[in-house]
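Next up: a single chain in structure tokens, the form predicted on its own.
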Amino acid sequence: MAVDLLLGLQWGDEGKGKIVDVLTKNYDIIARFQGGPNAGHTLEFDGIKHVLHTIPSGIFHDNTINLVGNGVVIDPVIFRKELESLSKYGIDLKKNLVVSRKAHLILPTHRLLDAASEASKGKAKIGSTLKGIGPTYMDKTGRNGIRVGDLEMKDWKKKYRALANKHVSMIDFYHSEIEFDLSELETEFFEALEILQSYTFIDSEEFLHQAQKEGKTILAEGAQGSLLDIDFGTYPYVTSSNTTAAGACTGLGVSPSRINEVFGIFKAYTTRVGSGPFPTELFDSYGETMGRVGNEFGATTGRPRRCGWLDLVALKYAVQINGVTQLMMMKGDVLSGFDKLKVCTSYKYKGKVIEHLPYNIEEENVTPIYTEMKGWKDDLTTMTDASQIPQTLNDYISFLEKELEVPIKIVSVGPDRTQTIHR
């Protein structure tokens, strides 16, 4: 049975989560292929809002299994603190969740280790969420990091030790000004510790292959966006992970010739946390209400995000890199009440006008040009079905797919998993 792979195509906060939900029921596995607890995966229903940063979103669902991938670094004390907020939701997660050995473990030094890192780069900072992504992920790179599996082995501790040495002396190296009481912080690591190990470890591509095998369906859930991949987005303003469709494949241990359909999921205009360029970004009125109604704040770190039209140049490329088969527009209904609408469909770069993403769209480089629409007025939050859409919103929809060659199979017109109009 091949795999279906679900992703975001922007700065990520496209709604990940809250599609994994909805398409759930579909599949017997959701395995999540790359990134940490800088992810914030929404999910709402019945009146309560869900925000999972580790755990795979399909957690909710009695008969799925959700695999927590080799591509993940996991922080057991934020692992901890997930499974104590689903806890009182009668979930059966020792049945539900497993997580491959070869999954990378952030350490409390890996956190330091972050923090005095951007501290010291002063206004040049990245936007680092300060989990410890992206140190943990050099230690990966560096063959020095320390795996789920390694818990499993007797000289283990030795090995954190020394490691953990090795970051205090690199944090010293910053002379950051940040305080720290390292014993304090592994008293409540190695406690985080104890609740994991009580979760069935797996090698998971052994795991997945048997399950393709048995003709189990298959859901991989990336997490962050595309053009925050390490390769491929905003360099140096990206996370330390590969976020497009080639990432579910090292990060799950699937080969590329079993993948399937490709879910892209983007908003209906374009956000982004933290720093980085953003050509299409606004300052006016219109951002504002992007931002206010969409209630644009990160899931994680809380930042609000900043807010600005679609950018159609940018999507395209996502869609390229990824080989999206179908598409799902996010927010449709953030923009009711706009009376015209505005799409980037190309740059003015350095003077010429281009159609593709180019290797540098900071400001005084990328200029955008674009097309205005005529906005719709109705409340999308009600609705149900597509034939309920307005008129201006199909054309919108239209224009898109028209642009993108790609279908828009799913609206999504509120947070709650019901808000979503299958096209």
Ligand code: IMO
Contents of the next structure:
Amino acid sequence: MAVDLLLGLQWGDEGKGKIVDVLTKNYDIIARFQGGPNAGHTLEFDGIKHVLHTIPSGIFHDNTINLVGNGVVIDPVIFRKELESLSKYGIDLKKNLVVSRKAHLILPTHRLLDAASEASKGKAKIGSTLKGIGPTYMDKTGRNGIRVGDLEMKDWKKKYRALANKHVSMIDFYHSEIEFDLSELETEFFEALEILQSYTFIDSEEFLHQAQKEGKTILAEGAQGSLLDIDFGTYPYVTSSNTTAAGACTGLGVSPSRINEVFGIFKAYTTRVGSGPFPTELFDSYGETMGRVGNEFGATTGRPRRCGWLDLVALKYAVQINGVTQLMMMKGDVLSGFDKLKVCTSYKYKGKVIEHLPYNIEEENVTPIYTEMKGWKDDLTTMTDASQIPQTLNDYISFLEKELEVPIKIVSVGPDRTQTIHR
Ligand code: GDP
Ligand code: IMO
Ligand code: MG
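With the form predicted on its own already on screen, would you show the form predicted together with the ligand?
Zooming out: every chain and molecule, the one shown earlier first.
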């Protein structure tokens, strides 16, 4: 059986958690392929809101295996907190959650290094979530990292100590003001590791290979968004992993020839949290309304998200890079009542009109050119069927489908599982 793939097309927080939860009934396995606790994936049902960071968003379904893939970086302390917050829901976590031996561990000193590095950058800081993501992936590619599978080896603590000592001298190098008590952090870390070690570690590429042979259905869950991709995002204001479709192959050990559907998720407008260019960003009452009505605050850090109009130049780029086969449009309900909507369809770039994303999208180089559309007045949040979608929203959807050349199969009209229209 082939593997389907779901990923974000903007700067993250598109609503991946909600849609993975909605789709999980169709899958035997949900597999996270990259990122770590910088992600915050929100799911809502039965009046309860859940936020997941490392654990895949299929965890609330009894008969689904949730796999944390080799491409993910795991902070045992945050993993433990996630497990604790799930403990009251009667989920058989020991049966339904498995972890790749090849996933890398975020150490307490990775978090400290993240903070020291960001502090040293001053105004040029990335706006990292400070979860230690960058330093952990640096140790992975630098071939110094500690992997989940190392915990099964006798001498891993020696390796840990050498790496942690090196990190401490690197923190000194930054001359940072950050204060820390490493022994306290390590106590918490080692306690959390014991909990992590009570879960099943697997050779996940083999597990997924066998599952495919047995005809099991698999959905790969992405984190962050395509514009935060280490290669194709707005570098250096990006995360440290491949968030795009190729990341699912390396992050799970699945061949490109086995990928079937690529579900691309986007908001009906755009948000970004952290630093970096954002051509369609709004600083007026439209942006303020998007933030307020859309409750645009980071699920991991609580920071307000920057808001702006939909950017089709950037979205087309993401659709192309990922080979998206189906689109899902989220949060159309947030735009209800807007007297007008704008969609950026090209950029004025160094005096010329262009329709592709150029190397540099800093404010001084790029002016967005907009197509203006009519807004919809109707409250969408109670709608459950495509026949109820108002004409103005259908016009908006048709316009996007024509521009992007991919069908929009799901329109989400609220945070709850049930507020989902299939087209
Ligand atoms: P993720 O990181 O892609 O999983 O997205 P987040 O969970 O960080 O952010 C999406 C936010 O929007 C969450 O608070 C969701 O509950 C919420 N959400 C998802 N879909 C919709 C929608 O269609 N309408 C509204 N109003 N909220 C939504
Ligand atoms: P989900 O999966 C939105 C952003 C940070 C920062 C940059 C680098 O919930 O969509 P990092 O901590 O990786 O060093 O931060 O990336 N960022 C996200 N923004 N959603 C996310 O994840 C993000 N994960 C990281 O704000 O700008
Ligand atoms: Mg999020």
